[in-house]
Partner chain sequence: MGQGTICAAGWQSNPPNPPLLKGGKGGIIDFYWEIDMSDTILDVINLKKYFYHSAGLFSFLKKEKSIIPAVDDVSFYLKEKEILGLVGESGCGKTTVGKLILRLIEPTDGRIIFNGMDMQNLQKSELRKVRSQMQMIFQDLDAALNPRMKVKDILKEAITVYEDLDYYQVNKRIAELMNQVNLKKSKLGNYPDELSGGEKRRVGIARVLAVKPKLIIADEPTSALDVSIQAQVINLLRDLQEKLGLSYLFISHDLRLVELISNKVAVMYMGRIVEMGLSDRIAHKPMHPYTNILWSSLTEGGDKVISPGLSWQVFDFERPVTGCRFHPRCEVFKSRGNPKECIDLQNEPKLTQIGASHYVACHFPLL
Amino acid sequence: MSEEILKVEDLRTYFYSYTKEAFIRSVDSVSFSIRKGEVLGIVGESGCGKSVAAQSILGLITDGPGIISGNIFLTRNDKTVNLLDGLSDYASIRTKRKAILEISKDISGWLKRSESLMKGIRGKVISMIFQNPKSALNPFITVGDQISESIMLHKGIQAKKEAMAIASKWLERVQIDSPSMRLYDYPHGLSGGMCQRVMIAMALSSEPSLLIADEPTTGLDVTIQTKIVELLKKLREELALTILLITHDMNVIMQLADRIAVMYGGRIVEYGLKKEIMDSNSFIRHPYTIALLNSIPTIGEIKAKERLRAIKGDVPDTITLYRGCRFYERCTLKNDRIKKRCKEAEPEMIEIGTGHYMRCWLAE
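In the form predicted on its own, the chain whose sequence appeared above, alone:
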């Protein structure tokens, strides 16, 4: 097995709601790892904490309280660093019966320490494709200037002409037509699909060890989505990319991921190989995973114009402190044997097969 590039342990990222006077547990004790050359897909509905987890890895959560605990181990050239090393010294938590009453944080000290840890990492070792490429690109700077600036910053190239030549090659690699001409275009003159290709070119131009793709197909029409997925598959094979893929689209996960982490209410509820989680003949899967897969319409259902099978209920706001399973209210598989336990105690993540983990009382 290949080495672990990234290992996240017990990551917690919270925000404070002034209107509700409570803490929002966006990412609540999340753990996962990514091996060199693999694609790990994190999937779940909007609001489950996927993007916040990705931004936490890159140290992009600056609003208080933000990240409050955990470890993020990054391994490169046989050296391992903790991207959250020492940050716990800048935060203190006061609790009562597991409920968080107060989080005190030295924001300036935290940010100073975080930026020193991320120096030479963000954009160089770990790059990110954001979910809205048009808003992620600077509308007042040409595409070529933005890519070449990244190349000069992370690759140590000083000559602008050389950086622009490299930028043109990356635009060609992501299959943009007339790449040498597109260097001088502004983002508003490009389509959404072309802007996404520019973002991919910029992210890969530093030749990172890990690429985080946050909803890379969101906001694009179906044909462009397919082309972006095919492009990522091709680039992965050519460059042996390691990718953390964030999406709510199960079809994208099926095409790109090797392993899957299913996220719900700030927690990972199932984690394992794609063939085990996505296989309809799998012995057991989490009820939420089953509900997500059932929500994908089949060709027969489309032809018969049947109604989509939506998951009843709403995604939890993660403010309420749940005693039991966070999926309890929406679960259709709970039975009389485990119903009481589901409501009163949250299940632990247990291994139900080699490398296959699940947080559900049905797993027993």
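Whichever C-alpha set is largest while still superposing within 1.5 Å between the two forms counts as the rigid core. None of the values given here were measured: they were computed from a predicted structure. Residue numbers count along the first chain shown, from 1. First, how it differs from the form predicted together with its partner chain.
- A displacement of less than 2 angstroms separates the C-alpha positions of residue 77 between these two forms, with the rigid core held in common.
- For residue 17, the Cα coordinates differ by 2 angstroms or more between these two forms after the core has been superposed.
- Core-aligned CA deviation for residue 223 between these two forms: less than 2 Å.
I would like to compare: after the form predicted on its own, may I see the structure of the form predicted together with its partner chain?
So it's only the chain below, everything else dropped.
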């Protein structure tokens, strides 16, 4: 079980903004790995770079002035490929005294290279469930056609009939009633929860080794959210799925993930096993993780009508270069002992337990 399917090292995804004349550091030096059969949850507020990290892995970030650097190693059948191999050759930045003079990117070359690397991987080895199921499905094509298209493409099945039969089986697997009838429905005829399940069926129909689920429960009713989480749990046990789960909802993370990476302002601030991160008795915990957990009202708090413990302020923009800790402004745990250091230097990832890393001066 210890085989690493995906290993991301020092991933940086920067976009260049012409109006601000600066880089937006959406993903800034992020490293993590996913082992086979594991669920890694990436959690953070919106704008912290979770989705961009996932899109970088799938090679979905192509256009526009910007750079992706680092290494993404994908292991399949004992072969390891670097999904960013040679991409940096197509982009160059000319700087003078730290000021960016010119950014050039050979987009067609970049696309060619990216496509050659991603061919046979996207949708087949790594597939993705997108955030907004209603807009991710093609409104002009029936659900059955969309799923069978993916099956025919990735599984090498020629006959449409056979593909439709498999599609129907997948729909049954995601607990859709009367699947053989639903195959001929258009996405607008389905409810939000159903669309999400169709997305899951489509993503799983190619039997990928890694599933990226980007906010699978956002925008759904509470009752349906619970059911989607339950379904993912069940499918995971049945099919031994490896999932990269991206969400801002701590509840979903707590139910599904084995390991958690907490992201803030483009960086991972805490990384480790769920039981260690969620362990409320542990004496060092990252202030941001605590704040995230506290902002969810517990049922006891609701009944007592307590005031919610919100995180003050807003997510930092990733344009400004911070000298100190990115969470400094909103942090409530900074004390006099470390305050000065928090403001002036950014903490490194420090290992505080086996496989439990944290980016905070408190940990020292």
